[in-house]
Amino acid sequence: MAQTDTTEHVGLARVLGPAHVWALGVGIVLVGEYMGWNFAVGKGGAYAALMACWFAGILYTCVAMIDSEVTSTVAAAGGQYTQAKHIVGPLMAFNVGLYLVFAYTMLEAANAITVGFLVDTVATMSGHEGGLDQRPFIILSIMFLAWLNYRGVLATLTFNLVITAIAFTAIIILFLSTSGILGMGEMNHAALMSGQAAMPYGWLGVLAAMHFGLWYYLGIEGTTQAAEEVRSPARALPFGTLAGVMTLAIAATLTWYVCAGLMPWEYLGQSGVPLFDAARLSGSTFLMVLLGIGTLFATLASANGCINDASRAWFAMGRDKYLPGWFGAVHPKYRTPYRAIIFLVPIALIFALGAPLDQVITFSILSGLLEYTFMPLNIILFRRKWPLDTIKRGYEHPFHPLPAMVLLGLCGLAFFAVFLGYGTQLVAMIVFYIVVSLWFHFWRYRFVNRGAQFTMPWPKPRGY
């Protein structure tokens, strides 16, 4: 552990541009179109899932606007954790850091589960009987991506850029091929959504669907984790994040349109790989192979980005001694937070190998939701402590405090949506955060330097 002192002075490498930021954000999230979003159909029906998609789109637009303003000013690894540390206080920062780590590590685990499921599905379709053991594929995908992250951020995110672009293109091609724009249309929305299939749970189902509606976009806020590694944070971060939200809103709507027009809602709401199933239903071998590859690439891109983001948050907390300082080391050659990357591998494996997919997704969503609830508080305090004329922002979001209020309201709705069906996890998770907060405040915080953790060259906040 003595090595910490000799390695932590090496900084992370500033090598990324706006395209990498876009790839990091969209790469993490695009998998949400390939799996997981469709559980919203199961919770409320197809129309409910579409409404949830758009409400979640509004929620994430608020997230992106708020995040872009703060991040264009707080350009440091750790993203929202570092924001919270400078704006709200250490205990909030510790909690936000854990939200980030758990949201991304659970998402990584969900991706690995999907890789295993996809391989098993393809093997069954190829004539293999009895099912495959999915565990080797789960372990292999996590280990490979962790190794890639260990070796360097530029290669990692360039890899993400390429496979994310392919996965996004696959959705566009599927839409063009099945919607009637190219060739014969195969959509049956009217027949598949008639009668009780339209709104099987009524308006309560629309609310409930918000739970998995977040999955269309969950993780886009991870772009801020690259703040210390982009060449021009004030320009690249807002541009990459906002372009990412727009990309995802388009992809989410296309995905819903294709899947809801091809599958009965009862199947769609429980499918493990809905876009791949949509391609199967098209009867085109080309589309099936393309969407199979798209699903694989989307899951790998997402897991890759998750490892990147979770390790940055863990690293940043280690560097500040919020966690043992040993984690705050940077690799002397590859300039990556290698100890944090390695440490999080077995944690992802524990959940990928031991928990069902919808539970893992719910854990991830809950951590994300707690983080989004922090954001309105963060921006309100940021504007109050440092009004616009005191710090130069790379981006100033409009209509403040309206986005913060809308975000807070939508978070309240989403909490209720999670409560409808997954209330036990919600309470268990918050009890965990309460206990861990007491642990931090009364024990762990003694190891933290007080003034030194405030690293931004800002004036003294107003009111202090």
Partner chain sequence: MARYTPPTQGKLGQIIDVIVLLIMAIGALYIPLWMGLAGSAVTSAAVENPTWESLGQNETMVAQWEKLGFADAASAAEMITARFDYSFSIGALLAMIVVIVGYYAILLRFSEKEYRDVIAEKFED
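With the form predicted in complex with the partner chain done, generate the form predicted on its own in the same format.
One chain, no partners, no other molecules: that is all that follows.
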């Protein structure tokens, strides 16, 4: 009886520190510096991509501050899903959980597509006529990282820490080598960004570029998924998340500077791996090899973190019976949500093998945007129901409610930018979430574990 009880109540292991939180957040996003962001250049030119980068940086700084306060207080697996469950209500929690799973699973599929593309590019450069079949490499990358996540979170995020640090260092070295700080400068911004090339589509192009400007930072909010597995949530989560945003802002700006100074906007706006292309244009074999490794490592780190985050959200929903309780199991030896990890693998493979890259990126961005739109409501209700003097917080974000208002306004702007280029996908995704909300309200909610709805030892909300 004692052994059975222990097995049933085994939980996730608290083994992570601030560096692992940083590696999870930056690891998921850094691939956005290696690919994807440059589609913003195609939408509005190089200057538009830079403005989109900085606007998105403001948006994600607000996201990081809000997340750091709420997650360091609601330190449980599921991240924003768990926050919504405690602060807003079950229907919002169900939708936010799906936003998270779709955002990370689509991003994982995009990363796997990039791995296959990169291997094919290297094979073509090496003289392999006709390229390689990318599908085996897509499947292998997802299966390997799923196995790594299955075996334990400490090994998973330590692996992420190492390869993310290498990928970030590669960007720094490329900037130093091509900007003239180390050796001869190769930048040619004046010629590449003069006249019509500066803003080829005017201010409308700047607005359209906001869509892919989010790709510089999309996924940093995934640090919240580690809340139940860090040793000190009040210290590790705010430090890792805010340090991650600063790291990404630096990497994004340097990436734009190097690529915009080496490639015309017409080519840069459609490049599959812009940093790798920049290294090739530098003429240095060392830089080309280094950025090839950096691209591969950034892609693997992102896919690895996405598997970690999507499985935690799916696991938390299963544990509370928002989904079948079978998904809420923890491996008795490895202390991981192994069933959630295994279940999401074929979904990622379907999209990675059957959907174009820009569509997969768009679905990930849309799910992320819906999640960010929820955050201002979440923090306003959190502060209203439990003011600062009622419960202890690990971190208190400043200037409230200004970050929430800024975030809400920028989300509205980003939705309009997405609508300009991908209106059909936006409408289809909103219709999908409305349909599953109706399904949850009229059918699934009867199975929800009502006793697990409120698990935090907080006083009664003010006004109730």
